[in-house]
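There is one chain below, alone, in structure tokens, taken in the form predicted on its own.
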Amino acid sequence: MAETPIATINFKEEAHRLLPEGASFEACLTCGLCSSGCPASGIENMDPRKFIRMAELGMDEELSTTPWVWCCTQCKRCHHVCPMNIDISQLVFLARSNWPEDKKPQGIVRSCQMICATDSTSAMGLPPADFVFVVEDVLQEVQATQPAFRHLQAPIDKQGAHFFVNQNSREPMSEPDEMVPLWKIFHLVGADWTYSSIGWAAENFCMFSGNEAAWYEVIKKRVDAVNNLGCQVWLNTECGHSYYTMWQGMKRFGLEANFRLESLITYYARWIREGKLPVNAKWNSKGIKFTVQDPCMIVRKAYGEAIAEDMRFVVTSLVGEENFIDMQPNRSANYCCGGGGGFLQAGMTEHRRTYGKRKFDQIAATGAAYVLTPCHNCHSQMEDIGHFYGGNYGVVHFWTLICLSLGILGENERTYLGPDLLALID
């Protein structure tokens, strides 16, 4: 069967249609700030400034077919630094949407198909019954083997719970013990929470694939699940893009939500300030150094500096201010690691690692032994580029370090701890 050709978009016309009032692509100063701050610059012989100039020059066929749109993670750093407020990511999304399904990177397409295949909305295809089984099985083991948590709970489909908690599929599918530290945190603070058997999964690659119909289907199922349970807060797990796809999807498709969206990071900071999570840095007696990755999806593209400050408050509370070394640049100006935008699923490994070299250099410059990040894509990408470029750092979840600080991290919950951290526990 012949492949479907890629239709040609009139990028100049579409660019002007998509722009917010008062903005203009023709106002581009060709200053180069966008390209200098974009880790995808040079890949496939393209960069953000070149993309805009080609759009203005009517080079529609070239832009309609360039694979660079799958290398751009739509992190919006170019938009963040642009003096004329030009948002190139809108054109990239338009271009992705225009590609026929059989020409798109099949890893992203398959992930979207898997999300739509079950009521779980899991990109790994874990159906609701299997998710319930895994949660209950892991919970029973913890109750039986950790006496301090014999009353630990992991509710599912609890009507009227305050928090509706989502979960990245990686945990129940391949790292089920990684769910436990989060349950322990909820237990300690007395949170009223629940999972749902429907719409529990965090990830959403349908937006990245440019498939708006599927994006809508996924978000609608999740919104309905939260509304039906009567929860007040959809609490996003340590996963960056899941918040952004939900937030933007609800706005884009005009979905009625009887709840608000919140991030775990905000609550970690709140619970520490309130004394509900009495963490301290005394355990870090060897002065192990840490840095933090600002996920584009929840910092630059969503909460901004407020959540970046919350992250730093949590990290310094956990490891000590003297043991925290920030990357440069940071917060909303931080560089994307290259794991977002579906890049990890796209099968473009060489391009993705080229993109990630800037992040690797950032991490290496801190000299930190560990990177903390509340994002699964960031986690996987920084692990991969660390191994590929010969780095000497680990990547850990916030929930792991919180439970380590509190002295409640179980033996099966230490996957991402290196020998230096393990030595401080045992």
Contents of the next structure:
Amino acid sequence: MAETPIATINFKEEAHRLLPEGASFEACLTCGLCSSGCPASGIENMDPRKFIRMAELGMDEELSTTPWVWCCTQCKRCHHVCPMNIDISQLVFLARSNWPEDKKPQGIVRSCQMICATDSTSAMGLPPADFVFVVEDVLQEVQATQPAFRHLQAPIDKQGAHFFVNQNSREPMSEPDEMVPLWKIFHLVGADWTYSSIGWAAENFCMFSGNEAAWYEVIKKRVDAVNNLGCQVWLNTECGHSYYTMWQGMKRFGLEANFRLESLITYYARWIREGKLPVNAKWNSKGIKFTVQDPCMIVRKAYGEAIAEDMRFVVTSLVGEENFIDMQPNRSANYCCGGGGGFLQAGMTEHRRTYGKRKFDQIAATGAAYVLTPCHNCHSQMEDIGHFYGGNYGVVHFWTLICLSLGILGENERTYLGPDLLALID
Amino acid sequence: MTTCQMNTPPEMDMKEETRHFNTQLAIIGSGIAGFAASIFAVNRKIATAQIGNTGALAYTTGYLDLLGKQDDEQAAIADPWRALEELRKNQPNHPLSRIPTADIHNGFDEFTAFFGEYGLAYSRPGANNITALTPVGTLKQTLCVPATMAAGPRAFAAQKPCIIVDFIGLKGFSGRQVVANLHDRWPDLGTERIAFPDMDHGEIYPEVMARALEVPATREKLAAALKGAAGQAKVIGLPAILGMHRPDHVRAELERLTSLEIFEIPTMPPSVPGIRLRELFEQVLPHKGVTLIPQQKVTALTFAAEGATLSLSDSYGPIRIHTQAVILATGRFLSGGLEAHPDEIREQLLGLPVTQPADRTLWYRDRYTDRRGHAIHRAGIAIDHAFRPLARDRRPYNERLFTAGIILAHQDWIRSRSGAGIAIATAYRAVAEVERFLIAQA
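For comparison with the form predicted on its own, produce the structure of the form predicted together with the partner chain.
Following is the full complex, with the preceding chain placed first.
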């Protein structure tokens, strides 16, 4: 079968259409702050400044076909540091959309296809009935084996619940016990919550694959699911891009929502402040050091500094102010880890690790033993680059550390704890 | 192939909630003037919000100039304090002429002390200018230099044997160029080119090198390479790459590992010293209580009897800031404070009157390198004694509006090497006037 050619985009023309007033490429001073601050610079012999200059020079064929668009994670750090406020991530999205499906990195395409294949909207293809089965099975086991939680609940399709909670597929598919700490947190704070059998999954690679039609369908299914259950808050789990794709998708496609989008991090902070989660750092008697990774998708690209501060409040409450070391740079200026934008799924391992070197250096400079992050892609990428570059740190979810601090972390819920943390429990 | 199909989405917007902030002072601008104003304000316990697009802060060399050259003189200024007296006689409308010397000195003291607290020590303002090295190996006069750069001027003054090291793949800094330009005045200067550890292909950036040097293992590898490059010299000059967050620590560690004296020279943008300042401001000021909204532009500023309101949006949605006073520190053309239109220069936020040549043909002289400079560079906002911008009737535009930085008229900061001086001193003065206003209102 003949290969589908990649059509040539007129980037300069498209930029005029897409970019807001006052943010044209003509304003670029070629200062290079974008490239200097971009972990993808140099990969595939491309960088953000070069991308803009080539667009200005009409080198549309080269830009339409460069695989670099799959190495740019659309993290918007270039936009963040640009004195002229130029956003090239929109053009990267355009370029991705323009690639024929058979030429796109197949890992991202397949992830989107899986999402579209079931009502779960799960990138791992877990159907609704299987999700319900896994949740109920794990719940029964916890009720039976952990006496303090014999009344634990994990409601599904509970009409009128306050929180509609989404779930990254990795847990029910690969490590179901990792769902339990969050259920325990909800139990402790008395949250009125539910999973849904429809549209429960968090991940959404359709936006990253440049498939706008699929992105719309996924978001619509999820919005309809929340509206149908009559929930007031769609509570995003510890997953960065799920929030961004939902939030941006609803704005982009004008979907009507009878609910608010909220992040779990905000609620962790609120529940700690209200005393509903009485965490403290006394357990950290050995002074184990922690740092935190700000996911681009919920910090720089969405909530900004407010959620970054909430994250730090939660971390310091959990590990002690003196045991927290911030990465540099951080908050909205933080580097993308290289796990976003579908990079982890794209199969471009060497490029992804080259990208991740800067994150590795950031973590190494802190000297921290653990990185906390409320994002599954960040989590996987930081584990991978840690192993690859010889790092000596672990990566943990917030829910794990919250339950550890409260002394309620079950034996099967300690996958990401190293011997130093396990020793403090036992 | 995916089974999803695109339907026509309904035309409807998600509701966005406007966030409201109340403050005493709102500073518009994220350059040196804006950040200096924030520092002075928090030190005076004034509740402060600061908003502004990235601006040109990241382009600074890290040197803080007060006054390096008089407009009509060839020679550089050695004693800036005495030169200020001359300036007052010759250019009474110059922003620095409107500020007492003691205030300018105090402003520099307070500003540099602030950095010293956070791992970025600066030399304090002295009696004379320091002769400092530029990225291309020429010399300039400046008042304060970062501690990481201070050994360079000292080594030059003492004529110590020194090696300038540059790196394979690093554009914008050439040891050979520095040596070629300085050779006549610094005969014992040589250069070596080495590879930066673990960055052995393609273009490399000072920012990336600086961050890599925050990692102890990278420092150890670089130290070994530097010892090899130094030869008999005991002093090494590097492009400005000595860490981003803890430059004093990185330099001290490299000196310990090499037993050499090490200094930095600023590089062409994108350069490290400016990013250092920006990241330090952005991290420290919120901890000091400043409501900082970086990277965003104020789209409207309105005044009412009881206060002023700023309108803007960030990624998350609309924001309104309600404030008692405003300092406008939006810079000139590069940062968007002033805009050049075919018929005139305009102030972009409020349409304030801009002091400027009567006609566009008068903006520039025929020759760009004309030593007398160009009239457009002296265009800007006119102010009263309290640093309040003037309206067309020559009265203050609003009693709550003050201004600082190089948006001010009657100065040419590039020619007079006085950019940081104007920014810091006018911010110091504008905050003093805001404080006076707030006390009178209370």
